[in-house]
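Listed next as structure tokens is one chain, alone, in the form predicted on its own.
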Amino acid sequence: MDHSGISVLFEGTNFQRLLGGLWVTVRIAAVALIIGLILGIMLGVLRTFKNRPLRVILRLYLEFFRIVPTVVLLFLFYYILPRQMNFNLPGDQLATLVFALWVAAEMSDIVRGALISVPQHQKESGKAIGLNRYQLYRYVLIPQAISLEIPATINLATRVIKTTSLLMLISVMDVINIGQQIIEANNHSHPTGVFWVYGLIFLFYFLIDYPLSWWAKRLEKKRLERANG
């Protein structure tokens, strides 16, 4: 019997399962962002030091995570490295690790760009009053750089959330994986259910990403207005 497609969302525990999958998606993205941002800030500061070997190593780290597709990184960490290094972690933990390392790489470039964008006279003023390197970064450079890096950091967060759609490829029970299971289980009784399930998943992602994107644009607009004013 053909039922209304939208009813598949509310049969049994389907809706609760989708919300549970959404929570898995948000949790992995949030933890990865927290770890990645902390590590990325430290790496970004190190990339401004006049230590060429260190800067080359950190640059290679950045380029590795930029060039290699995220799906390849997930396969590498989930299927290949555990066998080669004889360790086994759940898929959600490995996904969090991959995303955290990716965020750290991208964040290091954001932080570096913000730090070198601080006006030179601010640095010279700090040195003139006798601040050492640590004090210069803590009291002058990092506070000045924060306003420059926040919009880019928010945009990075939206990219991470959208990229979590790849988690189903390593069997993580995220919202898309749950949605696919519901579609397959109800394909005969609800042939149009696929549109409603993926439509709801699209709505979930939109409700999370759009406010962040709007906030980033608003902050960038305010920053440019202050700079031009």
Second form
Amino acid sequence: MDHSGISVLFEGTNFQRLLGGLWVTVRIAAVALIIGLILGIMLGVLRTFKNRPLRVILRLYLEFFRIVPTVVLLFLFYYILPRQMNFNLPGDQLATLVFALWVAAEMSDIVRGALISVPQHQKESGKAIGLNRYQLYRYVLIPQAISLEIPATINLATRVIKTTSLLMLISVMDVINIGQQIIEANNHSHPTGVFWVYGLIFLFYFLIDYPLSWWAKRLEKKRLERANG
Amino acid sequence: MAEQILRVEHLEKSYQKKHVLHDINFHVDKGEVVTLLGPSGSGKSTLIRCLNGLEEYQKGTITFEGKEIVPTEKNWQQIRQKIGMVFQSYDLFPNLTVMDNILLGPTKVQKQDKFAAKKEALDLLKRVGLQDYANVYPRQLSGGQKQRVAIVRALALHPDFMLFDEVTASLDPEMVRGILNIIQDLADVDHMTMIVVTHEMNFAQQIADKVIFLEDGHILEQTPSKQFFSAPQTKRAQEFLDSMDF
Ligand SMILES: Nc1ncnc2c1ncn2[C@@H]1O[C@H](COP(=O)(O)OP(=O)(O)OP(=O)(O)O)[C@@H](O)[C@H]1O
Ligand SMILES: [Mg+2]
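Given the form predicted on its own above, what does the protein look like in the form predicted in complex with its partner chain?
And the full complex, kicking off with our chain again.
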């Protein structure tokens, strides 16, 4: 009876199924992050331009994704949009889209903040050697902004990975959803299985997120040391 | 008569409500060294920043190398390659090495051949005594070294005209001489045309062909250097000179 709980993990194809679920989770987070970061950098740059209507629109976009809880966004895209607008995507692609739009929104704010904190003198020195706007961003402002914003970006990535736990709500077969299925299927034979399954999921998330947040802290510390030194 | 390289006529500049430059008129001949003197807040920086389009002006015209400048950002991008500027706060790009700081303009803006540009950059670095620092990052340099690189970075574009805005003002005293010698050398050897804003009166006296004295945004006098330092035309300029101990 002692071993019954943990054995749930290794019965049949359970472990492989959990790994498969983990892969779905990681893939959605990774693709969403890549698309979101690229889009977010572009939007962040646009938000530093003087064009007022553009800035207002992008600000509204940011606030929308920041204020509306991610669960609501997922439901909105999964249940409401398909019916209203005939917009149908499989759950995992839809989740990738929602997460990418969310990352882009948050990233645009991080990038904008970093860009405007590059000292004005840097901009003027760049202009003084004849750089045009594109060259100024490409060679001077964006590289400096990126080194300022990397820790915030990594923290955003860890938040995204954690938030993927909501995927089961729109029936994506992520690691939690699969874990839940395994628990339910084994509820009678192994009542303590639930601890082991969630324990393993906890370990998975920890192994992915902890190194990231450790890395972010280290970079931030190094940056501060350099700024003081 | 010498060729006029720069001509400023009836220039007016305000920041929001504050009117800082009033009816500015002067010209600079090819090869001439002009020092721009005046009390703090008189508008020296504002004036020379107008000359390379870093500040917008509301009225007046600037004519450079015979052509009246139409002040659009695109035109300024072209003109800035001909008018180099060095600032008080030597702003090297911290994300680039010394060499890449210098090469950015020549290779990306002017599309010069990279190999030739690099060779020239090394020659320029040698000239300012920094040939061994091509591959270090700006944070590894002292203030004086940074300012030398900033001068090289401007020269690498082959400008016809240089603007120096108090380039020694934030340096330790022992670094000042070296920078001033470099500027002096540019005047003597290269016959570079330039406008120099400085609080170093001995240096101003030594290098200037002409002094423009600015107060409260008005040019009070423009006088050949010798005359300005021995017998300025205005009482205000005399008081200004008396207040500077040199
Ligand atoms: N960005 C700005 N916005 C508003 N007012 C400004 C700005 N820059 C300068 N001024 C004002 O314009 C006037 C001229 O300033 P400027 O910096 O050109 O003087 P300066 O002669 O270079 O002084 P200093 O010797 O202290 O460098 C000052 O009264 C200053 O307060
Ligand atoms: Mg000034």
